[in-house]
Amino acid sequence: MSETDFDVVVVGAGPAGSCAALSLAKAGHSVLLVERGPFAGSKNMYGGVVYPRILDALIPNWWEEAPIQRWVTRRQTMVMTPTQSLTIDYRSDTWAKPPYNGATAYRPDFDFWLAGKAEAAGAQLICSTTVTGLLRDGHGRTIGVRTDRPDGDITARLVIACDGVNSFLAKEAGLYRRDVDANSFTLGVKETIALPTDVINERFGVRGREGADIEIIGCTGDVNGGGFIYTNLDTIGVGVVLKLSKLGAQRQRPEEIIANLKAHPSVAPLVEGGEVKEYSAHLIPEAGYDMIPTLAGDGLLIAGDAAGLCLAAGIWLEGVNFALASGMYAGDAAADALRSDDTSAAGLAGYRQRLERTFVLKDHAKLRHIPHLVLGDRLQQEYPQMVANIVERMFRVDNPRPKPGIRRILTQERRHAGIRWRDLAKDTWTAMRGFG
């Protein structure tokens, strides 16, 4: 292929690939999708609650036919010790039909039918190739990809970079900052255990095609993190998401951790006779809008994980959004820029600006001290205990003593836990101005 020249090269058919494939084919550009793996989606165990609505300006009605397993209708936040748990629960019943909020999927159901839509529209895909490196031309601008494949490398006048978190084409190109280091990652870790259909239905009080997501705190042990539950038809996911520095420094394994919160009283019950079909991990860019790269070189894009776009500390898991937003806004600022003849960073700042003006980076952006705030350990190893401490206390009947007040029992248990008042009002100020 090494005579083939296309107007841009999409490295990687995951979320973000084959929606910037997708944009530039539906443009009538001529576009190669590389995927690794035997078929888009093969090399991906990663299932979880995704959320397409960005989808509705590539896909018109997309969740007709996208391979959707539950529609999430039910949230719940649950703040655990090794004993209690607190949960707040929301459902609503307009998650249950068009716009629909989020839902759950096997990814890589999902990313193949999502590749299907790019080549449908006119991309071309080849799968089982494996980008080895940039072709650069003398002055150091990016002219197409080196591969393993016999007939060798491939020419294009642009390169879209979206080949997963900690991209050997973004390092290369250097793109990347120095300072990115084993704080800014975590180890997502999962199970998907099967269940039948209505023992799912009855145990998360759901029906049909109604889902739930359960988000949960304080559950990793000494390893800052936190936990997720999920449900598709007749399979539930049950996962942590851990600190790899944190998990660096101590011997207890992903496996032990899953376990432990399995056999907790609140989690029990759920995954009760249950089988495990799978056991996957994956490696998560944390640290949000502080470890985003420079996203664009010349003749070249990165986008989805490869540029950090992903929201999930611990307990808030947004990525495949920024993921098929980001792969779309890559493609209209290369379409943009193969118009123009200008595909250097300057020509392709356009990509950037898009993603400011929309919830990539303003959400990013906004959340930018949350991670920190999430995965600390004062919100992972002090709050926890101390918050189920205070609604016990409220709770519990302790006749014929008289029942304290809230400011009493608010007080002894910060007190309690050894948090400072100073300390406690910070936190409390990170999480109004990221969520306010």
Contents of the next structure:
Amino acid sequence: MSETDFDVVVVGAGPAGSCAALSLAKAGHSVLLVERGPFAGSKNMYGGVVYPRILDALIPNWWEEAPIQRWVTRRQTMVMTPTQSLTIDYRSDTWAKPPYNGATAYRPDFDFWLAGKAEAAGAQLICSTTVTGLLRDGHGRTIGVRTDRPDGDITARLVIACDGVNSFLAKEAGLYRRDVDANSFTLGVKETIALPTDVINERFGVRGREGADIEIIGCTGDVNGGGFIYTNLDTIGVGVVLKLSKLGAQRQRPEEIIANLKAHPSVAPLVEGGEVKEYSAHLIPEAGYDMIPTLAGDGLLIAGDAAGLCLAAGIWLEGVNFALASGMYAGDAAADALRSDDTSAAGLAGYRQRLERTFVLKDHAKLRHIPHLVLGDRLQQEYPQMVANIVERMFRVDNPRPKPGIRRILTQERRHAGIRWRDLAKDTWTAMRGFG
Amino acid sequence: MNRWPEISFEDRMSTVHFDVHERAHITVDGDSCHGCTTKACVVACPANLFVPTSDGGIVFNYEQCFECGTCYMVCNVEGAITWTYPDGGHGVVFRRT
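Can you give me the structure for the form predicted together with its partner chain, which would complement the form predicted on its own we have just seen?
Let's see the whole complex now, leading with the same chain.
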């Protein structure tokens, strides 16, 4: 085999790319990590919470050094209508202590730190360099990347594309499914809003490094999606995710939908007086298992958002952990393939096997119908109102009338909301199959 | 419950840092847009970079682009929007996201 510049080129220094590079560097391989932004993390934004448990395998005691804003100790799920809201609020002391659970962090900090770990392990990081395409031999096998630097071709025995949700490399290699379109993505928009630390602590009922994470359904009007609010040390993140196919059709702009969320009587007291410090936007692959592309080609692996690995399952909204894990397993599988000197798609099959054995594809397979349910019209446009009305009637004291039975309220409110038994049963079955 | 945002769109976008490159990384084929009735890009682009013209076309500005990809995803005219990443080191730079 002819000499290559590196054993592996990893494209994109987000969580997937940095974990892939870290894993390979630890195994003693020469790795180049290429990032198009001026620093790792500079192109990245997210819905605010990272669950870094999987990092235990790569960076023991990562929590002692990771640039975390707050540890999530309050996890709330809110069902909202324009005038009502119902919140399930869970709080845990355990999550405020090592080894922790979820954390808020700024991606430009977190991703920068993680890329530094890959560098420290021996990977070479080059920033401000956009990969413009794959280098391929006459058989279509990937043998490196083309960059926008002068003389910017870089050869490698293997390329790992962690180039994000728009992965031009996976598209170029023909790994994407044909049926992936605007229905498979949501647009996330977010305001980072400055508030004094003690005001945040008071409003969200947290102290010290404890933080809150609120996920909301029913707050995005006619555009199917969801909302979120979470706490950093001296800012809060407030945003919405919006189904792309609905966004274009409903003639409502993203920033208007955030403004409506902020004006909601349950949200306004949390955000008022804050100053918008940064506005941001990013696409999210939300179709789950049904959009996951072919994960390996000859000389090529894809991981993270590039592989569609975001979990949008309503009560579970995760992406960074799937990126960390898929990147790490891609690195491990690549190391195996390099050792046996077979980096063909067949030689790289260990990657998919690793994902199938672990939460990465197990969660996605089990929850494959949930993203469609959560972003579907009934759950978005009909159920929140029905649920809020049921709760309103349960807690309303209508004396001198006696209390209505709950069964009667449920029956009446279902009818009132115009939801057919058949659909309700179908959705309940889908939910039970996925979550059960 | 419609309410306009409390800050102007210009102020909102002024919170975002961009290192603009002279090469436009997105090009829009205005001719294709004339026949387009939905013009989803105009509503969906979070940076509001697509502006309809009185003659049914689109005026487009790449400079304050989040590089999210929404425009080409929602576009229903094949080839109307050509999208690449900006040159290395350029474009949007997030800080507290």
